[in-house]
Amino acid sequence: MNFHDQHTIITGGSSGIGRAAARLLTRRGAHVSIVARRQGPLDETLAELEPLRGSQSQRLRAYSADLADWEQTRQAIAALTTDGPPPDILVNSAGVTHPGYFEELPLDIFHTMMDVDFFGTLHPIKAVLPVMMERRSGHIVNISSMAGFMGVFGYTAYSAAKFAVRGFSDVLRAEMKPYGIRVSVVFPPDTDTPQLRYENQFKPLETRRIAGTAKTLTADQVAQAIVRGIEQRRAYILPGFDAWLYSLLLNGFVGLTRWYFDRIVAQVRRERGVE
């Protein structure tokens, strides 16, 4: 796929995953925005994709907002978009992870993974989507985590709403199938980020031994991981062996089903005399 002048939109874009994608994305020729909540990071991370510009008519912008809220999400995706191109590609790598024992995880850790994790990747799309139906094209990147398709130990808030996130990807899948519209969902293990060392300083022991069964990957990777899973339009991208074999192992014939489905769907729109 040839990202020249394909306007992408990476949410969480100032820090790990999302600003590593905002690097390569950059060097392919892509136009770049990047969205997260503080302003200061998110102007180190305009210095540094600066010179890795193809060209000067190629561009580079960022918006502060918190993703949790509609109002400013919907406002920071009109910003980015209503005088420059309309969006083709959204990466959504907002997130947070706050492990621990469930027993004493406060209740506001809860909807503080729901309104981040799930909600941050939900309001995003609901701005883009008009735009992208309209075109009858784009392509859909959420990401979610290993611990979204296996439940991992000490992860009772984070694994909920990771599993959101990849419930919500396959129903959308389906749905935008017929409008041209891509929809991946990314499975990365742990990855070496400062969320990483935030959740580091959480983690039950029994939650770090089981960690430690898996390679930590760097952000490069995961995000080399997104871009060729856009470039191959797949559904899963499962960065390194670990996402692949346990995706495998709990998920063979998940492929399988999704074909099944989208026949039902077809034949159902071909009754319906929808185009």
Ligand SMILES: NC(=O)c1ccc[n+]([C@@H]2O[C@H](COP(=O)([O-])OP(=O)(O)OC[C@H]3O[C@@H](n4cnc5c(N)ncnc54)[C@H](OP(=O)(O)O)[C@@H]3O)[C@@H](O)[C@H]2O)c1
Given for the second form:
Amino acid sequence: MNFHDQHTIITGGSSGIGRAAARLLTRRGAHVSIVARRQGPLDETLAELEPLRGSQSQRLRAYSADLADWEQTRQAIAALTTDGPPPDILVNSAGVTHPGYFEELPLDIFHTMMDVDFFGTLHPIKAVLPVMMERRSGHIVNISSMAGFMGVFGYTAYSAAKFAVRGFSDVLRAEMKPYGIRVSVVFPPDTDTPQLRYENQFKPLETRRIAGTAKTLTADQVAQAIVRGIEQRRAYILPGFDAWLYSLLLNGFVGLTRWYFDRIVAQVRRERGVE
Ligand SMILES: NC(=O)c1ccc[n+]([C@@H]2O[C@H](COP(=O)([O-])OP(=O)(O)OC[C@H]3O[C@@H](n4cnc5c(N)ncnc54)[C@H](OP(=O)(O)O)[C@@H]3O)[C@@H](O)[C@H]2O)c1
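Show the form predicted together with the named molecule, please, because up to now only the form predicted on its own has appeared in this conversation.
Expanding to the full complex; the earlier chain stays at the top.
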């Protein structure tokens, strides 16, 4: 796939996986817009992207917004798309985590995980989708986690939010298919980023041991898997061998049910006379 002139909006593009994806897509000629809360890391990232762009017409932009807040998200997407190219690709990488024993985790943590990891994924999609539906094209990539398809000890708050991202993405993929819009969901293992360094302070020993069964990847490796997954139009993007193996064990027949249900949807749409 040619990313040249494709407008890619990357939430959480100022750090970790999102920042690595921003670097990769800038090198591939995309217009790149990044969204996160803190202005400092946004500015640093833009400065890092600047020398990577191929021409002055390639747009690089940053916008500060809290994506857990719908109004801020709506304004961010409007600001990034009104006087520039429409959104072609949305990568939802903004996310937070906080592991711990359930009985010790305060309720606030559960609300924050849902607000940022789930609603912070849903809000940008709500904002870009009308344009994508009108143009009948687009690709949405949501970053879940391996903890988003298997419950991992210590992640009651995070797994619940990342399962929500996965369930939401599965349904959205089926509903957007008739509009020519693709939806992918990414399931990375532990990845060496500021998020991993933050959560390592709180990880119960049991969580560490389980996490140790999958190899830690670099942010660049995950970003490369994401870009490859977009090119190959994959519904599930599984960075690294371990994510692939665990997904095979747990989701082995998901492709078959996806295919079967998509056929039913296509048949019903023909009966309803909608294309
Ligand atoms: N690292 C891992 O081991 C791992 C494994 C599996 C899945 N993941 C998932 O991969 C995604 C990227 O993680 P990462 O490791 O790259 O994390 P990271 O380095 O901590 O980056 C997170 C990004 O999200 C932004 N962000 C956080 N809360 C936000 C909010 N409310 N509104 C807007 N932006 C917000 C942060 O910027 P500000 O703080 O300035 O807002 C930052 O740019 C996350 O969804 C994460 O859950 C990570």
